[in-house]
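Starting off, we have a lone chain in the form predicted alone, written out as structure tokens.
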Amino acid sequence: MKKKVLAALLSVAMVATLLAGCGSKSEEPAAAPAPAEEEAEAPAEPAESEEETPADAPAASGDLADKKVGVCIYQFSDNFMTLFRTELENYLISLGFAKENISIQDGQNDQATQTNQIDNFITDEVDVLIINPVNSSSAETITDKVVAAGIPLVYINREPDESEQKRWEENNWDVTYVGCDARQSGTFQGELIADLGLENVDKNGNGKIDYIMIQGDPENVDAQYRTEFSVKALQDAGLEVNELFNQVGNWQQAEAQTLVANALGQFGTDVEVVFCNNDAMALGALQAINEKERKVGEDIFLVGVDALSEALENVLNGTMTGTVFNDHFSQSHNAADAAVNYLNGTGNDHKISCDYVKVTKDNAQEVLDMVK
């Protein structure tokens, strides 16, 4: 079963960068995630999480087939949320749920759109909603609407603020969100760069790490958090930073490509580091600095998110400087788990969090491997 397989291989492959596998934690994540110097010296075994130990996940109480599942998808063309979606639909149908009963909508990018879509599930009496929102900031109207219908909500990908997920708790509604805490990702791209050492990244001279920022949707938590402790980490590891240029590319390439283009035409030499908030926006960077005839590794450096297969590729054969794993596996499961949970009555956590995982040279294979 592909379960038991990826649990071998996160078990193997991964034992030496996962902190603490993933798993329910009703607790606000810390302001700053762990350093991975201390991943390295101190690993964890696996944890016996849903996708590690298949016997852990929630026993299914009556009959599954015959429950609706409406899934929202924030837009259907970004490439991490299709492989989440994807095993998202493939998981579910694992535990028990008809395909026919599970309908994946795309928002298309547009709150209103994902809004009508919402609307419709509930017309049509769906047993519970699994929601990727457009706009995180949309989240308190859509669980006050999910919640009157009387439907189980589990959010997913994109996390609502605090007071939102506080007054879940107060409430206690059957809300819960299922993510990785972005800020650990931004953290770990800022340690890509970080462990590389001045004397390798400051190619100018200036005693600076001079670099570009390519930002997601600036609405979203990942982005921001991803934006900001990119450059913490730097700032943490006693680096001084000078921050050349900042725009959105709203998780797209073709916009990240002219952004990065632009940004190399205005700077020059002096852009040392591109800082893409996914792999996608990073692809499109790395089309801009090889037309430019710039060297990643050599000249210029060049982080993202998401771990994507042809990124995973770039790593390996160093035309990307490093990625960070958003585990889909885990977090999709864990998404259909608490759907379950929530269907049978015993209820979940109001966040369930996992970790990131920061890819370079050493383990792009291992990761390559799993999301092949």
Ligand code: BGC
Second form
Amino acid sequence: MKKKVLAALLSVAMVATLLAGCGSKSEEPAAAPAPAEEEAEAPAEPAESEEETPADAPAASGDLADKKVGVCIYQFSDNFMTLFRTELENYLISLGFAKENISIQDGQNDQATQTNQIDNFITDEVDVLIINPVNSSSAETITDKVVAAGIPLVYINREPDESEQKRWEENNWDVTYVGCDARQSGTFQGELIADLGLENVDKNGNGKIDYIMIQGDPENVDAQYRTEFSVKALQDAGLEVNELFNQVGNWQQAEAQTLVANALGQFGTDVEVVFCNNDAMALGALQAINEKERKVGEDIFLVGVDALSEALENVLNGTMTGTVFNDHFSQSHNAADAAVNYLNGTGNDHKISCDYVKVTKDNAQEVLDMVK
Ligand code: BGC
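Okay, that was the form predicted alone. Show me the form predicted together with this ligand next.
Everything in the complex follows now, all chains and molecules, and the chain you saw is the first one.
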């Protein structure tokens, strides 16, 4: 059921992506997986881009119960990564891994702590590693030690840069990155605002969209792309933009609340749009907006990314303009499937993509039913 809903949503997203002329052009999106508990007899299909991978590889694999999986998460307190890791663990178990053989470590947003955890996983001779790096700039060092230990590696959520990915390809290493193209999420955010029409957003009547931008931690390239492409989508729609304020909220609700309160204090009713690189920060922004007695949908507009339940409820109530579903089901399932493909010897492409879904009041309930 959920699978069908997501597949329908994704096809809408794909059309939107094609129209917008961006997104992962070279790769078909993965078939939309359902949450793991509904998935036991029907594992997700791996991304179609994995040409050499039979669609039923995970189900066909033999002795997964004996395989040790090491998972490193950059920070457990991150809302989105909590959804991701919970789904990842459930899905790994549904594929046949034993719960006691899946170890998930909290990097506490500290690369030294995470590096230590990786060293311990290598000493423990885990069979495969799934890593959400604290610093994506540390990927080269991480890759080198993991490859030297002969352990296949699946990066998630924080995309290593192009030169690093090139090394995997050139050396034919068992290393891949699983994630969505953050440019698409930024574009969708911009479109959510552009679709409202200048006449409805331009409250101060200066003919421009006056916005503030609250960015995530730059260690995730998602922050940079969402910032750039949300504004680009407005410009591509023929709108003039005026950036009033642009600061880093580190993906955190409380930090964003403080920043937005400052921006609203400084620029008052000139602030027409609040772009947040994720929903946690949009929730913080909403607190600041409420404190200033501004009204989303009336005198200010607010968008985030992720489709956290609380954000979806706000979209339904009209207290957020919209969000973008960051599909943690597809990402976690594709990461687990990629791990299995390495264990089976079938291998993977060096990059496995998925699609975001634009969320407005019209489809927020369907997405909420799926993520809840
Ligand atoms: C999510 C954020 C999250 C970040 C962690 C992003 O893709 O949208 O909510 O904090 O990943 O790296």
